Every structure is written in structure tokens, then in C-alpha cells.
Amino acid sequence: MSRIPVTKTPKAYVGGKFIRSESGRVFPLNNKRGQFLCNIPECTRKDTRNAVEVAGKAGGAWASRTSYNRGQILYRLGEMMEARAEELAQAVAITGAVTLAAARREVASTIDRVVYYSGWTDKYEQVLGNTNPVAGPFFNFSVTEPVGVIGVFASDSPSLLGLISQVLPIITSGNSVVALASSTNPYPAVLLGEMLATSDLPGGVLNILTGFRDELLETFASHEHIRGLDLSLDVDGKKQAEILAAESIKRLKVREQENTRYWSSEKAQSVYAIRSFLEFKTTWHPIGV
């Protein structure tokens, strides 16, 4: 009798840990052809709270640890993607959407980024700060902290390297990220979290959920504890977060939906991309003392 394959059952990654959707509920993920490749958990609003509740707990430890540490961190990461490139591939490639040279190079693409991140963490300070001129026996230095926990919707379409683009400068200044990955291809993400899960970036400071966006905008526009968002919205979804985030005054950065051309640019990567998500602190200082 042929042996059954053990085939693998995806699951969303909060806090370190690998869940299950509070509510018990999955989407079907399916191949090109239509044909069924496993059920993905359908995350609800109960499942974005609580990833949000342990993203605040992480958050502070993370932005408290020396910038070089943190770049050390996500190098890591980059160099276990590298490891894993021709398997993050296959996740890339696995509903037919794209082939598998195209997914190839979108994985390159990704751990570039990853590299191209962590090096930034020890250096956006210099840039971004600034110690400012006054008519006076002052310094006056302007120092950039983290906002806190940040929402985000990655885009569609590249699923890991939209994912990867917009969460990377968020978590490279010390916020927390809770980020639902995309709808029609969440695999990579939740190839990701594995990764993470083994990874040396402490537990809550990224997580990832599946499910869809119509379900968590409100919650993810309208909760409190949330400081900012970078959504992958459509024009309706759009006016929607714009109405909620006004409520908490968040952060709101609204992408609609930008194709694999532009997350595979030089446009797509910048140190500015750090400061969307930055408060700016003055500091007076008595020259002399």
C-alpha cells in the first residue's frame, strides 16, 4: 500500500507561538487548477486583539535593545531566508500564480531586503536626528523614538516580498508589527513565521495573521493600542480606515495595492521608510554642564 504524505497544517504565528483561529474557522488554499492544497486559519477580531496586547508586551523590550543588536537580529534572519531560499520559492509559487524562476527571484529580492534593513538600524539615527541651531548657551538635539505597535495589511501580490517591504523599516527602528499577510497567497508568511519561530527576533515583536481584510479593518483602524497602520487597500477600504484611525488619531500610510514591479525597485527601499513610523523627541541641553 503507497504510503499518505504527512502534508502540513498552517497556522498563524502570535507571540513565539503557532495558533490556530480562536474561532476554529479556515479558508481553503488552492492551486492554479483549482485543486486543494490545505486549509489556511481565518483570523478574527479576537485573534487581532490578541496579538496586539502581546505586540505591546514585546515591543518595549525590543526597542530597548542597542541598535546594533537589532540589526545583528534581522541579519540572522536574512541569512536563515538563505538557507531556505529554494523552499520559500516553492511557497511563493505554490497556488501557480507565478512560476517558479519569477518566485526565485522575488525570495533574492526579499532577503536583499532583509540585508539591506539591518544595516540601516545602527544608522538611521545620524540621518533622520539632527542637532539643531538655537541663539543660545543650548544644545538642542532632535532623537527619534518608536511609535509602538503598528498595524499592517501586506500587499497581495508579491505575498512575501510585499509582506517583507512593509514590515522590515516598521521593526528596524524597535516597533512591534501585528500584520495580516495576503489573502490569495498567505503560504510564504506562514513559512516566515516558522522561520521566526527559530530566529533570534524575540517573540510578539512580529506577528502574523491570515484571513481577510474586509473582516479585521475595523479592528485593526479602531483599536487604541494600535499607533499606526500601513495598509494594502482598495479605494473603499480606503475611506473606511481614514474614518476609524481618525477616532484614535493613528499613524495611517494607505497603499493601494502596488504591483510586483514596484516592490522589486529601488523605490521601494529607504531609509524614510523607517521614519513613517518615527516620533521625533527635542532635548535642551545646557552647554557646559
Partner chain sequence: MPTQRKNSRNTRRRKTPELLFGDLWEFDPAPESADPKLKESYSLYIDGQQSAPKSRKYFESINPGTEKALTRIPAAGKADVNDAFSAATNGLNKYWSKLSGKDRGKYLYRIARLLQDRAREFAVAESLDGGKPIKESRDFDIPMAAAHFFYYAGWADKLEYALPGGSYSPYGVVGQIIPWNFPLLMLAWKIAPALATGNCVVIKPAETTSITALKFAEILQEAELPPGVVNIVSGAGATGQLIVNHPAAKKIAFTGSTDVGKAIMRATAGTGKGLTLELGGKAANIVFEDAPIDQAVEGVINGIFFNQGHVCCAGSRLLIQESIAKTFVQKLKTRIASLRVGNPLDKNTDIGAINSKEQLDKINDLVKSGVKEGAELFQSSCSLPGQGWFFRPSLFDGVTQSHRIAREEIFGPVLSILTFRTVSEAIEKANNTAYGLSAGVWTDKGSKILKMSTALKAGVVWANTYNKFDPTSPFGGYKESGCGREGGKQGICDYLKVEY
Given for the second form:
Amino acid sequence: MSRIPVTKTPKAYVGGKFIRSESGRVFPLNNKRGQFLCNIPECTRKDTRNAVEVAGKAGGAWASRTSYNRGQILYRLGEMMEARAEELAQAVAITGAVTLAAARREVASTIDRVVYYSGWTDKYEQVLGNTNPVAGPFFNFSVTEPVGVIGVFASDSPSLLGLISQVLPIITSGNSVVALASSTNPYPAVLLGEMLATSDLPGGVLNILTGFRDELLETFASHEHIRGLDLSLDVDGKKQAEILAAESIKRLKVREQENTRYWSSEKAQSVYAIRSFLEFKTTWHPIGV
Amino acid sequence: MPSIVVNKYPLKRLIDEVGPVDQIAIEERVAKFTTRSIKKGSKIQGLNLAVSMVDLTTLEGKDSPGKVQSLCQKAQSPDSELNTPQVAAVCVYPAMVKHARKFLGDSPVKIASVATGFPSGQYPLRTRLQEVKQAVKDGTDEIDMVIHRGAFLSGQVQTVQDEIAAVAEACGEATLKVILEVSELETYDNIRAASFLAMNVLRSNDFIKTSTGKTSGNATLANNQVMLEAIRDFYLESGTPIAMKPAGGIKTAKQALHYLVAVKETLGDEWLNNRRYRFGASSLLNDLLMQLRKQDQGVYQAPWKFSDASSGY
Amino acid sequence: MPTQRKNSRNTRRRKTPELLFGDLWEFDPAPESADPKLKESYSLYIDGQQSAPKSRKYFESINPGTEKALTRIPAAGKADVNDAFSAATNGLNKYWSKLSGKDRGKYLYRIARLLQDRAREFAVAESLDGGKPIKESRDFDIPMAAAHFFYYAGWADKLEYALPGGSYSPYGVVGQIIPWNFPLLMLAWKIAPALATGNCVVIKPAETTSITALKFAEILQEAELPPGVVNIVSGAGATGQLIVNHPAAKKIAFTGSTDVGKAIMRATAGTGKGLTLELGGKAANIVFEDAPIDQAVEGVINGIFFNQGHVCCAGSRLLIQESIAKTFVQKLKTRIASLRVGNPLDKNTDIGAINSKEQLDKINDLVKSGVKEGAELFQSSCSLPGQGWFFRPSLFDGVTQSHRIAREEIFGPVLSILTFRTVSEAIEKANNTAYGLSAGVWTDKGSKILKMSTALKAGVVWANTYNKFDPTSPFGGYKESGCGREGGKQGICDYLKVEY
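Please show me the structure of the same protein in the form predicted together with the partner chain, now that we have looked at it in the form predicted alone.
Every chain and every other molecule in the complex is listed next, the one we just looked at coming first.
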């Protein structure tokens, strides 16, 4: 008789810790034949609030790390993922929505994307910032700064590549993130949380919730401490999010709820994705004695 | 503070105490004075005020009693056609003082004499003081001394101050003007520090003065402003009013009006008189007179209508 | 300092030495005499034509220095705004999108030059209509407006250097709404980068200051700008709403209050329209004890009284280090005594008229609240003209973070003074606001400047200077002060849709 395997309880990843929802609620994840796979935490407004709080605390320290150090940490994340690539592929394919072969390609692209952004940490400033030759005796320069806590609704499909493609450019520059994983297949995001825990990314910089957009949209869009949103949403959701985000003038990027073709293409990675969640600060100083 | 630290960097300590000056910001500040529009009655009043503040100066190796005589004549009666005030003073070398006194007699026009090894000051203190005493004895009302810039820049600020105090004492009743020679001090920080250094041993209505006119840099609105602000701060702190004299480089009536605007807006009405403010200048007077005649007669004037004008072309 | 010697002539101390800023030498009136060449009535500028509004409605533009009407301004209605967008769409398809960057640039160069030619005329019109001192409109607003056209003209054929490696395209037609504090300059900030990047424009000036925008139409005609590329529709908030909601507007650029900015963001929700918002501010101007004090005083004065304090980035919260607070406030009071409030057209006026009665009421209301909440009010004793809307330069001492005057934007010549003891307290107080447009730092220590500049959450940080602007220098806010940047390379990027 074969050994009875130990099953894993999926958990959300907040502040470097693995949590259940404070509500105690879960929802079942089934494969495409309707067979039960596992229970996923159904995170709530309060879970979001807690995640924003830890993201707010972690962000400052993350942003003040050297660019070189941020690059090393993100590259280390790529290494972790590469080592567990097959496990990730299994997770992407777990519901049967994509084939294992497609899942393996997605994981490969995802790891490459992590490496792509890890290389930007100490370069985007050189491309986007500049000194300004003002007409006067002043030294004037514009530098970029992270915006703060950014809320992300990850793409449903691709479930892993979408999440990474949305989140990586945001944390590359020192922002911190509260992300809601794909609702249709949160399992790769759960696994990613486990890899984050063993990478050197400080706890709280990237927080991954599981649950449903409908339930959390209002909280994400209206929470004043969340300074920007990168949301994969349907049309109605977009409008509602933008209306609510207006109250605290959030930086906004809204996208299709799923767009495998886009996220799989090279066009989906860009220094301008980093730029979307940067502030520009211009400093004037006289040149004199 | 432990004295070992105090004595180590006296100039830095002095600057720390009186505070720094930002170059760009103060130059921006004074640029605003030049945008003031002085028209009609206020222009005539300002030009006349400027005339009354001129220290009409001749400081040349070729100065002679004859030159000083014509200077004194011009000082007492700047323009035959206009009802202008007399200038404040004539400013001459020590050897010319007795001639000037002869020509001016008891005229209200003062005699100012440069002294103390003008313009370098690189002479023994004993002879510098002797010069001052002799000029006073010869009848000068005012002494324009130079500070020892070498000592100042090498940090011997106490020496500089002691020398100023010694000269002030040698002046007796004569008014003292302390020339900082701003172009050699180079920074506004130094100018502000040197102003305080001098003011602390000066008497009410003694002057601080920008320049000798013998180096490449002269009075500018900016270094004038640094000194006006030092005077203001010192006055509000101590109650002792110190007077101000920019010298060198002020050649036009328009410039003079800008300086007066600076005085009006920095020190106020009580400095708008020749007891508290002077211009050290030689060619300025003729331009003031030209502008006054223009105001009076309505037409622009030719330079040769003014005595001692340099241009006959 | 070397020993202070007390000479016998010094010993008779006065009680409290004071300076007297009186009228011993008073400046005669020096009104700027250039002709602003105003018309009795203005037209909208649509499709390259001066046209009467289909709404048939007009309103008067009032001179805030005299409270008298200057001219009649058309109030564009729905049909007019529709016409403007049709013209803009047509201008885009027929002309502007077909021109090379080089040729777009040439039109912008022409506009810059023509504006320089008529600078004095525009300056007088600006001061008459808006109340700002002529020396500011003459030396700042108009030359800076021309400089923006000149700067962005050069970008038109060099866009690939602004977005290296990027794939981008213009939005198409953009709707722009500008405020009354820098009427022509804000128009230049908006129009110049929009045209350089290949967009066409429908722009609405603020209703109290439409004259220079409508005069600007004359310059566009002189420059022979193709019809429809720029359309100028005057009117009040209702006209602005028509612009924001018009389906042909692919991007909205707005400068004004935070409340209206939020309303615009809500109105454009779900439409995919691009947004640049330049909103309110409550900037901290932070003075450390090691600052160059007199220059800091001047910077604080310039920070709050420039343009009567009608400046979104005004340094309206002064944070002084406690050790120098008393001296510093005294110096501010002395300095205020020599500020000249009066006729905006007088070349010697430092502080002109408050832009509108409505704004004056708002300032009065906030000042009353400051007094009521226990802050100590000091006002200049200067005389004010008998006619017109004027407000004395004012300071509030003893203000705390919770006072309304420390939190709300006053947009007038009123400074709130707070103190701090340490660097971290200064940073905490400065950032304790929903706004984040600008900040000032005064210290003689270079490393402290960079520390402060890094810690302050503001889009512009002025170190040992204040209220400096330049076409090459990006401007815009953090947090609720808006999104996007205007000016510089960044200003180009915000008028292009970037694909990624």
C-alpha cells in the first residue's frame, strides 16, 4: 500500500507570515472536472487593512535599501523560483485550465521576468531621472521616489506570470504591495508566498491575499494609505475602482481581467511599468559660496 | 566653550556667530531694488539726496593743491544753475588735508582723509596711527581707514579688531570709516563677519565702507546689502547706529538711486541722510547733476556742460 | 566674537531700537503705461476663427484693483464646446497628425516669438484682469510663458529621447482647464507640451481671468497655426464640465483645487481618459537655526506673498527651529513693513489685488478662524487703496498642526508659523498633510539639505530658495496634490500614451 501523502494547507502571505483569513472563511479550489483540491483562505476587508499596515511599515526600509541590494534580493527570488520551477509549473496547471507544458513555459517566462526587473533596480533612475538645465544659478535635479503602498489585483490568467509582471516593477523601485491573487487559480500565488519567505525579500514588502475581487474592491480602492492601484478588472469594476480612488487621488493602472497573450509577450515588461508607480521629485539648490 | 577650541578657528567661529549669507539669494534680493521705478518728484528728491551724500573723491598720485581746490569748489557749489545741496565731504590723501582745510575753511562740507597706509594697510601700526593723528591735526573731520585683510583672512581677527579700536581712539572726535575692502575678503560670509568685527568697536555714526576703489572689485548692491543688513542687526541688538559708505564703481545716478532704495527698504528713514549714508565717488556727481538738469530743463544734457567732466567728445 | 568694547559714546542706549519705514522719501506713482489693447467684447476661438458663442451668453471680467468691468467674456455652452471638439478632431486628422515633429516645433517657435514681441501688452492685460503686480506679470508670467513655448518647441522632433525604448503615441484631442492665478503661464504650461507631442487642444481659462487666453488667440492667428489645433472656450465651471465629459477628450489636464480635481477623476472614471492633475498644496517652508537668516526671511516672504499668495506651492506653513523663532518672526515683521500693497499696475507694487471678491471672502473667513482658534495675528500697517479687493500681508504666530489655518489651503497672503526642535520633528510636521506639492528647506549644511530633500514628500523641494520655476524643471505633486508632472522631460511623457 502506498504511503498516504501529507497535504498542504494553502495560506495567504502577509508580513512574512503565513496566515488564514481573520474571518476563518475559506473557499474550495476544484480542478476542471469539479474535484476538490484544497481550501483557499477567503480574505476580507480586515485582512486587507492588516496587510496595508504591514506593507506601510515595511515599505520605508525597503525603499531605503541600496538599489544594488534590492537587485540582489530580487535576483535571489529568481534563483529560488528556478530551483522549484517544476513545483510552480504543477501549481499553475493544478486546475487543469492550462496544460503542464504551457505551465512550464509560463514559469520559465515568469522567472525571466523576475530577472529582468532585478536588473532594473539600479538603472531605471539613470533612464528616468535627470538634471535640469534651468536658466539661473541653480543646481536642479529630478529623482524618482516610490509612491508607497500599492494595491494589486492580479490577472486571472496567466495566474503566475500576470501576478509577477504586475508586482515586480512596483517593488523594484521600493514600493510595497498588497496583492490579491487570481481567484480562479490562486494556488501558484500561494506557492510564490512560500518562495518569498525563503528569499531575502523583507517580510511585508510583498503581501499576497487570496479571495475575491468583488469583496475587496471597495477596500482597495478607498483605503487612503494605498497610494496606487494596478488592477486587473472587468469593465464595471474599473469604473467603480476609479470613482473610489479619486477621493485620495491614487495613481491608477487598470487592465483586462485576463490577458494571457499580452502578459506572455516581451511588450509586457518595460521600464515604463516601473515609471507608473514613481513620483518625481525636483530639488533646486543655488550654486554659490 | 573650552578655550582651545575658541582659539583654533577664530574666523570660522566669528562667521558661525554672526551667521552665513547665501550668495545667490542675496544677489536675487538686490536685483529687486533695481526694478523700483523712481519717477518725477521722488526722482528729484532722490537725486538731491544722493548729491548730499557724495564724498567727492580724488585719490591719485598726481593730486595737487590745485586739483584739491577745484574739488572743494565743486563740493561747495556742485552746479551753478541748480539749487542742489552741497556734497557731504571731499575725500583726499592725508597730505592734501591741510590744503582742503584752507579752501573749505569752516564750510559745512566735511574733509575726509584716507589713512592707515591706504590702500593696502601693509604698514606698521605705529606709522598708521601716526598718519591718523597727523590728518586729524591738519583739520580732517573724518578718517577712512583700511583694515588689515591679510590678518583677517589668516584668522587673526582679534588683531584686526584691536587695530580698528586703536584707530578709533586716535581719531578722537573725528568720524571713522572702516574700509573692509570687500573684493579681497571675497565672500559675503567674510564681509558680514568683518562688518560685525568693526562695528563692535565703533561709535555711533562711525561708518563701515566697502572698498578703496584701488582693487578690481568695488561696491556692488549685494555687498552693500550684506553690510546694511549687518548694520541693521547690530543696531537692533545694541542700539548703536552705524553708518554706511559704498565706494568705487557707483558712476551713474540710476545706480545711486538703487542704492538709496536698498537703504530705504533695509534700514529705513533714519539712514536716509548723509550722517548715516555716503557714496564714495568721483564721477557720480556729474551724472547726478546731469539728471537733475534734465529733470529741471526737460532735455538731455551734454557732458561738457559739467565741470571736471572726463569726456569732451 | 572678539570682545565687544563699550565706547563712551555708545553707552547711552536707547530703550528698544526700532527702524522707521516712513515716507521720508516716498515713491511717486509709477503706473505702467503700455496699452493692453483690450476689446469691448471677446469671442471664442474655435477652428481658427473668432466666433460669437452660440450660447449667446456673456459675462463681465472685473478688474480686481478697481472692481470695475473691463470687458465682456463669452460663456461657452454645450454647442460651443461640441464645436470646439469637432474642430480639434478635425484639426488633428487633417493637419496636426500629418505634420512632422520638426514642423510642429516651428509653429511653437513662432508662438514663443510673437508672445515675446507683445510681452508688455500681455503683462498689462494680465495685471488688469487678475490683480497681480505688473512687475510679476512683466518679469515672470509672460516671459516664462514664452520660455515654455520655446522649450517645448525644441522637443517636438526629439520625442524619442524623452522616452528611450518606449513605444508611444499622442492622446489625440486633450481637454485642458486652467486656474486664475497664473492665467497665461498656465495656458503655456498646458498648450506647449500638448502641441509638441502631437495633440490638439480644447482649453478653458478661468472665468475671472480669460482675457490673456482670448488675446492669445490673436497670436495663434498671427502664427498661422492650422485651424482647430488649439480651441479656446471661456466660461465657468459648467463649461469645464462639458470639456471633462466630452467623449472626444482623450486626456484631461487640470490645474486647480483638490476638490475639483477629485470630481474630474470621478467623472472620467471608466472612460480610459488620461489625467494630469495639478492641485492644491500646503507647503512647509522649513528654516533651521544654521540657515542664512536674512535670505531665509526673504525666501519666506517671497514664498508666501508672491502673487498675493495665490500660488498652489506657496510656502504657507513656516516651520522655524525653536532656537531662532523669536528673532526670525521679528525679522519677518520688519520685512513686511516695507512691502508695498496697492495698484497692480504700479511698477513699485509688491502685493497687488486679491483676484476676486469670492477669494477675498474665503481668506477673511480663514483668517477669522485662525483668530478664533487662538493663533496670534500680525498684519502690516500699510495703507490699502480705497477701491478694489486687497488684503494686508499677514502672519499667524503660535499655530499648531490642528489649526484650520495649518491644514487648509488659504490661497492668500497669510503665513502660518509653527516651530520645531529637531530634524525628525520638522520632517514629521512637514509631511503631516494630505498634500505634497512643494517644500522649502533653509540650512547652510549641504548634507542636511539632501537628507531633508529625500525625506520630504513633495514634488518640488526648494533648498535655500523658493518659488523658482523653469520650463526645464518638472513641477507637480505627491499624494492629494495631484498626479503627473508639467515642465521638463517629464512634462513630455505625460502627454504621450506609452504602451507596455
